[in-house]
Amino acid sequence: MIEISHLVKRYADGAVAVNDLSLRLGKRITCILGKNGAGKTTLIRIMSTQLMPTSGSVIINGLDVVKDAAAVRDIISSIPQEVKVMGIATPYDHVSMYLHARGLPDSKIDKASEKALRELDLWGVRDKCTADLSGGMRRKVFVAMAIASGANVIFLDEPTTGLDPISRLEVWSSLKKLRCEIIVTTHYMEEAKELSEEVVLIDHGKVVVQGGVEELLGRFRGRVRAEGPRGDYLIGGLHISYVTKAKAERLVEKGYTIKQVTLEDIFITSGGGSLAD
C-alpha cells in the first residue's frame, strides 16, 4: 500500500510540479497518466526516494520515503525513463551487476538472475551483447533487473516511450507476468487500458480522476465521441461531444467524425482540458 498525503514539490524557480496531491495506491498495476509536464516523473522520483518533496508525505508499506529512505530502498526498485543499456554488457551482466549494487549475497545472485531472465523470456539471449537486441528486449532487460531484486514495489517511468509497436507489446507482456505491485507512468492511453487495474490521471501536479478502467469508461456507456464543427469541449481547435449512437448516425450526415470512447475522453471530461496547451 502506498499512501500519499498533501504532497507538494516546488522547484527553486517557483515552478510547482506536484501540487497538494493525495492518493492511495494498492492495486497490482497502477498507471499514472498525464500529458508531458503533468508531474508524473516528479511524483515517481519522490516515491522512489530520488527527490525530496517540498512538503507532504509518502508512506510505502508503513515506511516514510524521507524519514525511512534506506528501508524504503530495500523494498522498491525504480527504472527511470532515461536509463540506457551498456552496449557490450549482456542481459545477464546487467541483472547480476544490479543485484551486486543492491547488496544481494553472491550465493543468491546467479539463481535470482536466471529466474528473472527466464521469466521474461531472455534466458536464450543472456550472453548476447545488449546493444544487438531489439528495443523491446532491451527494455525487458531493465524489467528483469527490477524483478530479480525481489522488490515489493516496482516504479517504471514511461517504460515504452520511443519503442515501436512490436517492442511495446513485448514490454507489456513481460509486465503482466510480474507478481509485485507496479506503478507505471505513461502518456499512452492504450497502454494504461492494456496494463492497469487502476488508472490515475494527473494534470498540473493534481489528481484529475482515479479508478478502474471499466469503471471510468462506464461513464460513457451508450455514448460515442463526435468530432465536428460544434462540440461541448474545445481541445486544440478540435470540437468534441459525447452523444448517443442514434444521434451519432445523424451527425455523420453532417460531416462529423465518430469514434469509440477511450481513456483520453475521461481526461478531457474530468478537467484535463489543458491538453489544449
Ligand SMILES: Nc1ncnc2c1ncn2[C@@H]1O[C@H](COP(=O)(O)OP(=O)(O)OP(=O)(O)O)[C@@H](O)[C@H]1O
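Positions refer to the first chain, counted from 1. Quantities reported herein were computed from a predicted structural model and do not represent experimental measurements. Between two forms, the rigid core is defined as the largest C-alpha subset superposing within 1.5 Å. What changes on going to the form predicted in complex with this ligand:
Domain motion between the two forms: the smaller of two rigid parts turns 20° against the larger, based on C-alpha superpositions.
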The other form holds:
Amino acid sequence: MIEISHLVKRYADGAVAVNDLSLRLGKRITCILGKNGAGKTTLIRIMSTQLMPTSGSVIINGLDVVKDAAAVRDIISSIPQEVKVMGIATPYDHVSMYLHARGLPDSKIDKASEKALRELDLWGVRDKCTADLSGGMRRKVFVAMAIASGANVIFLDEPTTGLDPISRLEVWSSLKKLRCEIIVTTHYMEEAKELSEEVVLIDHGKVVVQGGVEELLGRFRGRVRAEGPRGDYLIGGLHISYVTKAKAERLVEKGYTIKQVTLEDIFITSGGGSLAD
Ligand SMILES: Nc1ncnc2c1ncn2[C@@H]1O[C@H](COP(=O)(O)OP(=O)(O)OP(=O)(O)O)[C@@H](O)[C@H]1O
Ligand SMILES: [Mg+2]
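Starting from the form predicted alone shown above, please give the structure in the form predicted in complex with this ligand.
Entire complex below, previous chain first.
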C-alpha cells in the first residue's frame, strides 16, 4: 500500500515535475501512464528513495520514503528508465550480485537467479558479457533482477520500451506471476490493459484519471468513437466525438470513421489529451 500526499517536486531550474499530487495505490499491478514529461519518472524516483521531494510525503507499507529511506529500500526494488550495465559482468553476475547485495543467503542465490533468468529467456546467454547483449536483452537483465529480488514492492520505469513482442510477453507473464505490489510505467495502452488492475494517468504532474480499465471504459455506456470532419475533441489533427451506435451508422454515410473506445479515449475525455501526441 502506497499513500502519496500533496507531493511536489520542483527541480533546481524551477521546473515543477510533480504538482501537489495525492494518490493511494494498493492494487497488485498499477500502470502509470502519461505523455513524455508528464512526471512519471520523477514520481517513481521519489517513491523509490532516489530523489528528494520538495514537499509532501510518500508512505510505503507504513514507512516514509524520506525519514525511513533505509527501511524502505529493504522492501522495494526499482528499475530505472535508463539502466547502465556493468560492462564485463554477465547476466548471471548481475542477478546474483544484486541478490547478494540485498542480503539473500548464499544458499538461495543460485536457484533464485536461475529461475528469473530462465523466465525471461536469458538462461542461454547467462555467461555472456552483458555489454555484448542487445539493448532489449540488457533491459530484460534488469527485469530479471527485480523479479528475483523478493521485494514487497517493485517499481519498473518503462520496462518494455524497445522490447520485441515476444520479449514483452515474457516480461508481462513474469510480472503477473509475482505476488508483490508492482508499479510500472508504460507508453503502451495494450500493455496497461493486459497487465494492470488499475491505471493512473498523470499529466503535468497531477493525477488526471485513476481506476480499473473495465470500470473506466464503462463510462462510455456503449458509445463508440467517431473520427471525421467535426468533433468534440481535436487531438493531433483528428476531430473526435463519442456517439451512440445509431448515430455512428448515420455518420459512416457522411464519411466518418468509427472505432471501439479504448483507454486512450478515457484520457482524451478526461482532459489528458492523446498519449500518441
Ligand atoms: N533533473 C531535472 N532537472 C530539471 N527538470 C527535470 C529534471 N528531470 C526531469 N525534469 C523535468 O520534469 C518534467 C517531468 O519529467 P519526467 O522525466 O518525470 O517525465 P516522464 O513522465 O517520465 O517522461 P517520459 O515519458 O519522457 O519518460 C519534465 O518537464 C522534465 O523536463
Ligand atoms: Mg520517464
